[in-house]
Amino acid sequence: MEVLRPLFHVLVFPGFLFLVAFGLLASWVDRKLIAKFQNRVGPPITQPLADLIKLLAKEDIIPQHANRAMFAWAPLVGFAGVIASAVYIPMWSPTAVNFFNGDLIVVIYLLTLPAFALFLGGWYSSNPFATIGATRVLSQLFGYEVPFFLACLGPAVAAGSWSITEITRMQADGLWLIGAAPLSFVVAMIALIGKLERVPFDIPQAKTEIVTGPEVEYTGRRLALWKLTFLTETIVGSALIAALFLGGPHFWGIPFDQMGPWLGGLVGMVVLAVKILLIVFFLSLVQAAMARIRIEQMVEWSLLWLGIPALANIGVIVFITRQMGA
């Protein structure tokens, strides 16, 4: 039982096919809340899904010109990437699955690859569009990738630890750290819609320019990759500020040690999945209000305008930690 348990994790549940489900119903639920919001009806439930296996079974084609290794494996590294950081995030305790002082940096760095392997799939397909459209991603990655990462620093620095299972526990009696670190939390959700490439940061794949950009060659099973690392990336990106700011799997009034393994953990999983859902909303409400920019006003406009609130919430939060220790 202990060699299959790390490959129920990576596979089962916190990996694939949790990531996979709960990323096709929040697909769902992003695109009926947009829907709404624009006075329309919005797709059925079983919509997401259906887009999956229609991508599934059409033809997979590699361009002629194309670096065949590179554009055949950018989409499994960027999806590997997303489904490993899950196991590093507390999805149904307050315990991560694996957990250590420093996953924090490993989790950052494991959701950068989908936006690396992006590049690289765009930049080796061969197509002018393609190209344009990776160039877009690697300064797009420069803009919001800094300010994400001082918006991570902050819980960090008030929790004293590097381990996103330590900065959840220590919010277990209820106070929350966007409390103690909100700059952070709003820096840490306006770069996420970056990360994720929506509106209005979705200059990457702008498809009245450049027609869908890094992707415009993908088709069949590795376009459907792509699609789910970016279904897959939302959850655990949410999950990571769940984690941080709001507590996890906590809630006020909910005694984990007193409930069994199983139902706590089921507990802890809904109040998680309700957080997350939350921030889906948040990305849905921006995505539905907002247009896009472009792609130089995004990099200034994240270092200027996200970047120096980040570190300066990071000072403060230094500057209350020592007081209270002296």
Given for the second form:
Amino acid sequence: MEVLRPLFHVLVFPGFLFLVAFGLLASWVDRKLIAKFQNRVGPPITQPLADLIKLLAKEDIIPQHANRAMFAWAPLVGFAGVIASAVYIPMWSPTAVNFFNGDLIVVIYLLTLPAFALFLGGWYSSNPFATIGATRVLSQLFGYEVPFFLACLGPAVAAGSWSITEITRMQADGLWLIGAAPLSFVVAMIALIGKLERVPFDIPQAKTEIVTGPEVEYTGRRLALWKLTFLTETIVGSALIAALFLGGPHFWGIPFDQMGPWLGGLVGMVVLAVKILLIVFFLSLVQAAMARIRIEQMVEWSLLWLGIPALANIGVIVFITRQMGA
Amino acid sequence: MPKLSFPIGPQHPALKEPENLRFTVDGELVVDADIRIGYVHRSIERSCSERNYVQDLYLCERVCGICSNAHTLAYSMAIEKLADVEVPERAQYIRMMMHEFERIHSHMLWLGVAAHEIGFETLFMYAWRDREIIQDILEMVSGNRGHYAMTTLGGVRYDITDEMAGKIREGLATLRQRAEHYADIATTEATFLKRTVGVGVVSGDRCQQLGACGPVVRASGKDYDVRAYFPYLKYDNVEWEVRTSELCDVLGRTIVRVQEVIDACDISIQCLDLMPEGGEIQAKFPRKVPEGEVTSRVEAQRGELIYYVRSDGSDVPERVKIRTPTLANLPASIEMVIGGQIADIPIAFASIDPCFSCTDRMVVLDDISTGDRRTMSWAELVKLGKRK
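Moving on from the form predicted alone, kindly provide the form predicted in complex with the partner chain as a structure.
Full assembly next; the chain just shown is listed first.
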């Protein structure tokens, strides 16, 4: 049985099956919310699943001039990166399935994989729209990745650990690190929009400009994989921010110690799910309120207005921890 | 990165009509652009010379789905001038109202499309929701939401009752408020401004050199408006002013259009007030039109629309020539995208409110170098139509 345990974690919980199911639910919440903001009715709850099944049933075409291996494997690599990162993020208790000192770096690295995979998949599609989209993916990566990393550094410095589990455990006594790193939190949320390629940073996809960019040649189940990659990345990214800044599964007044592992785990999961959905709510709100900006505006703006606040916050945290230590 | 040439169209999500734009880009910068139209040539002008004057009215209405009323208006004005028929005053006011209603619905439609081009889906949804108000009014008055078939030779086909007038006032009051709200959004929303300020710039003088018209030229500081320069219908009797903007960019065009929606509401209300009570709405019209030629022009929502009609004294026009505003604006639109970013192509093009299907005409040129006159046979035309 012990052999099957990691497999269960990767394939069922908190890996593939759970992420996809929760991702579909979050995607419905997201679409319904945006519809409400835009004065529309919005889709029924089964719509994301129906879309997924439809895509899986469609013909899978690889363009004649595309690099077959790159084109075919890119979506799998991106998706695998997201699924793998889930085992290092606390999902039901402050302790993740797997942890070591430094897993924060691994998760940030794994969450960058979809962007690189998207770049490679688009670049080797042999389509001008995909090529332009692919270069935009990379340009945008430079815009949000540095601030996102700096923002995640804030809680790590405050907790004095590179492990997400350690950082979440530290918050279990009720002191959420959003208090110590408020600016980092805001920066992380905005950088997450860039990571997920949502309005106003949906520049690489830009439907009306470059026809969904790198994804333009993808059809059928490979397109479904890209959709799943971003659905699950929404969940993992939100869970990461919840773990670093919002105490993970912790909420004041819930006695996790007295509830035992099963009930406590269930309640913790529900608390985390609510936090994730709140982050999704924020993403929907931004999507409804804004237009898409241009790539050079995005890079310039985010390095200035995301990078500097994140650095400043780290500076403050370092100063305070030194004072306390001394 | 090497220079890359890529097409937009004939099928592309940014443009709803088939036309082909070819861009050469250096990174994200557009260094050259070229346009090819002619994908939806429908032979309307030729068909006009095969049908009688009343049938042509319905044919001209179908030149464009958005400015259908402007087409029938320009056409009727031309034929009425030829036949020397005086349109009853009440009918003129009703025509004017329809003209302005159409401007409102078209500009609201444009606002939605423009928002969609820059990924501002919420503004798109809201603009089109509020456009329903004017669509309902149009349906109430004419029975149709698209091709209203309101204008007829010598007048209009339906009268506006008192009950309708009340509903129109009510609807326009709401719409006016909404338009003011959009004018506010367009000038304050940060991401909207980021995508429209300094985008698609063409100076006023350059606009006039290139023969641009309508909101494009008015947004570049020139006050050219057919309604003011060559007043038709009853534009002399109502109070209104030509809206211009000095910005020369997409934001300027947005401001001008939204402002024109507000003005159109005011003009329509004034029409309701000034309209004589009762009386004829349609003059008797002869079947045959005297020999002669005439041009008429109206300020359609996209710009100046020109009709030229030549009659040989029968009940069928000898020649009908239509110059749609999009054709006049296309040269300026090419200048708008060159030197800009790829991301700005859709919004810059959309800012002239292009309607390519209305624009397609076919011209066969004589060869200047050899002096050969060319004509095309039917077989050649069929072959040309099938060419990829």
